[in-house]
Structures are given as C-alpha cells and as structure tokens.
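This document opens with one chain alone, in structure tokens, the form predicted on its own.
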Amino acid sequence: MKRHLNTLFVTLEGAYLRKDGAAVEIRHEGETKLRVPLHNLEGIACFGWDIGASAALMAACSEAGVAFSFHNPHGKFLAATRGFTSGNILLRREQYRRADDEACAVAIAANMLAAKLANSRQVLMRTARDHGGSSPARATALGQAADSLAVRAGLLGRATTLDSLRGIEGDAAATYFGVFPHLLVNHDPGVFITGRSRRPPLDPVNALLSFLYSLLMHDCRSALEGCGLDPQCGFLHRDRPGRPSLALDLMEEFRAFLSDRVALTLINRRQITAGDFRREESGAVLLKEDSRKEVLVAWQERKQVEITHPFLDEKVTIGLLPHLQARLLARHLRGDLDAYPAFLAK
C-alpha cells in the first residue's frame, strides 16, 4: 500500500477497508496493516479481485469528497463510489471549458505530445546505444530518426492550433514506425512489421502492439475515472460517441515507454515468436489465446517495476503512473499547477 498525491492505493488481495473513527483502517487476515486519517486523503484506489470495504467507509468518503474506486488487478476500472459533492462537477466543468478553449487545449496537448516524442526518442537512442555497434546501418537510421523527433518536439511549442499539433504528431509517428524494424534485434524472422497498421493489424508486431495499447488504454481510462475526470472529453483527440478521447490523450505519454518496450522485450527475447500469431482470411493478424496470457504476465511484471517519478521525485511503480498523471492533470485543471507536467522517462 502506497500513498501518492494524497491518494491511497491498495493492492493487497484480501484486504478489507473500514471506517475507524475519522480514519481509514486497512485490515488483512485479522491484523491492522495501516490507518490513515480520512481528512488527509483525496482518493482511495483499490486494485484486486478480493478487496472489500464497509458501507460506513464508503459513505464517509462520499461525504468528505474522497473518490473511492475499485479496479481489477490489471488496472481496469470496475466501480466507484462518489457522493454529491461539488468537487467532481466543478472539475468536470473546468475540463469541458478547457477542452472547448483551443488555446487551453493546445497547451495541455502540446505537453502530452512533447512527452510522447521524448519517450519515443529515448527508445530509439537506447537501441542505437546497445545494438548500434553490431550494425552501423541500424545506428545511423535510429540516430537520424531520433534527431527528427527532437526537431518535431521543438515545433510543438510554437503550434497554436490542435490541427498543427496533430500534423506534427502524425509526422513524428511516421518517422518512429519507419525505423521500428531496426528495434527488432534478435527476433524470429516471422515476427515483422511493415509500418503501423491497426483495425485490423496486418502483421505480428502490429498485432502485439495493438493488444498492448488496448491494455494501456484501459489503465488510462481507469485512472481518469478514479480521480473524477471524464474519459470521453479529450484535448487532443476529437469528441466521438463512445470514444474515450481523454484516455487516448493520456496514453500518448506511455505508448513507447510502457507498451512498445514490453513488445520489444518479448520479441527480442523470443518469448513471442511467429507461432504465437494466427492470420484470418481477412488478412488480420491476431495473438493466440495462450500467447495473450504470456503477454499479460509480462505486462503485469513491467508494471511492478519501480522508478523515480520525474516530477514528484518519489519511488513509484510503473503501473501507478497513469493514476498519478491523471491526478496531476486534475490538479492543473483545478488551478493548483500552472501547467500539466507530462511524464518524461529518464
């Protein structure tokens, strides 16, 4: 159990949360594991299939304006308890107002995209450093692509419209996926990529990436739901019925750092090979059922890795990053932070 940004994250299976006076008590197997004064908290997020809470605690959280959410062990949002407090509606009204104000939306979206390009660039430079010695052609291609991403990141700060940002992001994505084959350094020849394709993915690498991106999207959507933001109302992605635009915005910061690195690790270590995919008559390439389980294990293992959050300067697990970034975004919208500090991997 960890506390970040006055949010209590509970990941201990079998834990039971109850109200103890003016505090939250976390009990496990008959013992008290933690006791936290309720007035110190902004939210409680539980991750597990077997974590319970008393009605008295949920009522107290609703009355105190403490967001209380339940997620499965993979981070997918399950349910939340919220009272009729003014905090959430004020937060959402501010979210909608900023989304409708192009200058405000550009400021937030530009920070998210700058982080996306920086984190993508880091993945390219990491492979160029570790494997460029054995292939000068790879080192050159990755180096040129990294330089190109740096130039486009510089353009983001001068963009004044969302369409300009989308254009820069599109060019950067084309550059990144243009050299993606050079990131596959020890792979099965049957696992390849021919540019980015989706809906459906047309090659094994795209099939793996699409699956991992869907996991990331669920995590980001859960994180936004958990702190009271509306996942449907984004700043970069346009509104569309049923589309979680803000979740798609938030996941931009984590695509390369989390999803792409898990995919590259699985492929380059040959944990995923050509035999893990099946091709449909339509040309779509999909992961086999058993292979999905192996990917899920790797995903969960990656989320357990601890890093130092660059803005908070605290040790956190990678799995909590979307939740922390969602809360930082909420703080920015409330006016507690001058700008949204997007996640920049070190």
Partner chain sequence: MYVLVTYDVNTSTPAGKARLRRTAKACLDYGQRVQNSVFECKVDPAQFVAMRGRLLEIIDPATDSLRFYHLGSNWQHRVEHHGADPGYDVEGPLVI
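Everything numeric here is computed off the predicted structure, so don't read it as measured data. Throughout, rigid core stands for the largest set of C-alpha atoms superposing within 1.5 Å between the two forms. Numbering follows the first chain given and starts at 1. Compared with the form predicted in complex with its partner chain:
- Once the rigid core is used as the reference frame, the Cα position of Ala59 differs between these two forms by 2 Å or more.
- Shown in the overlay between these two forms, fitted on the rigid core, is a CA shift at Gly335 smaller than 2 Å.
Now the other one: the form predicted in complex with its partner chain, given that the block above is the form predicted on its own.
Just the single chain follows, nothing else.
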C-alpha cells in the first residue's frame, strides 16, 4: 500500500537544490536551508523563476518516484522532470483505445463529472447548513443551486456524446460559480469574486482558486504517472499538444472537495485578506509571495486529514486520494472493474 508522504515546496528565489547522499539539500547564498531524505518525500514543487536543481537530483527523484516540477511564482506549471518511461505499455495502449472509443470515454467521463457535481453540491449544502440560518437569501440561493446541480447530475447518465457531457458540465460550473459569493461568510470585503476568471484571474478569490488548482494539478499528474497512465491522453478533455488532459479529467472530482474548500476556509477564517493580493496593470490579481506560503501550509494540512474512502472503505489521507483514484482508473482500464468509481465526498 502506497503511503501519503510529504511534499517539499520551494518558493525561495535563488535557491539551488542538489542531491546529497540519498537526500535533497536546499542551498541559498552559500548556506544550507534544509536537508530532507528523499524517501520521506513524494514530490518537490518549485515556485519561482530562479530556482535551480542538479541533474543528479532530478535523476535520483525519478528513480525514487518523487515527482519534481517547476512552476512560476503564481503556481502556473512550467516543467516537470521525468526519467525513463515507466509503467506498463499494455495499460497505456488500452488507455488510448478507450479514449478513441467515444462510448467508453463517455462512460468514464460521465462518472467523473457525476462525482464533480456531487462534490460541488456538498460544498454548497455544507455552507447552506452552517450559515443558511442567519441569511434566508443565502439559504435559498444555495439550495436552488444545489438542486439544479442534482438535476444536471441526473442528465449525465443519459448523455451519449462527449459534447453533451461538456455542455452539462459547463452549465453546472456556471451555476456553481454563480452562487460562489454566497459561500463567502465573515470574509474581508476586499476578498470578492465576480464569476470565474482565469489566465489571468481578475479578482482575489479567483487568484487563490487558480493557485490551489495548480497545486492539485501537480498532484493529479504525478499520481497518474505513478500508476503508469499517460497524463496527456484524457477522456473528457480534448487532446492538445502539451495539455495534460487526463490529469485535468482526474482533477474534476477534487476541485470542490480539495481546492475550493481550502480556499473557503482561508477566506472565511480571515487567514487570507485583501492585503494578501496585489493588482497588476493588466488587471490580473495575484497572491503575494508571503501569502503563498500560508496557502501552501493550509493545503498541506488539508492533505493530511484522514477520511474513509467511500469505495475502498479504508482509512486514507486526503493527499493520497489522487493516487488511489488513478489506481482505480487503471484497474478499470485493465478490465478488473466494470466501471470507474469516481471519488464521492461524504
């Protein structure tokens, strides 16, 4: 059984990561900042333009199964290292075959989206339950949105083409983000959201969400690679050069449950306030450097929470979920499971 291990985040510009024995050593301006044995890590994520790493370290990481990725300071994925292609070619061929067969792809994608809608609905209902009493308008809006998500989830089962799935998903996302302001309670008024915007995010909440989604992306991508699947060949997301479509597919189940909830907690507890963001001339809103650390800490803590996996019925940490789901997907592709059991939050 694979265990959930720690991820090392490096945000210090000018840092250099090198291999020292069987450990990674982070050096900055001639002094050692930290030294961690590789066997304690499952990933290293660097956020900055001026962070370097030695070839020996990258090789050791791919050997030890430690995902290594570089991001820009705002979390956008830039590059990842990979060693020799690993995994099972038979599994990967089966993945391509299923992705080419629309009926198979629809079956997998519909399950993923059903889980996405159910998990988004959970987030809405949770706030309606905890904070609906003080504001009837909020309770009504959230209740209606939750009902509408439930109706759309019902439509997924009847969809026969990927395009109709994408249509349902788009409508559901519009509903969800339409009521997102109601999820912000007791927050700093400077932290607001006006619809979902990305590339660039145009308001503080979107800036925070984008950053958290890119963290989730790192985890999903490495989980898929770790299970021998090709993260670029997706079922719901179309092929595009360089786009990790399958990782985007896998993310759908976790967006609300993992990223959105971390964002909401940070905002509603006022751990993140308007002062944590800065606005660029282009209109883009970005997280400040010190604030990113706070987000990373919250993210890491959330990943260490233990839950019972609804399908496997085992106690697992939330951080291990992407890996477990990738493994279940591989089992479905191999024919060991009749359908892909997407992750449903309780």
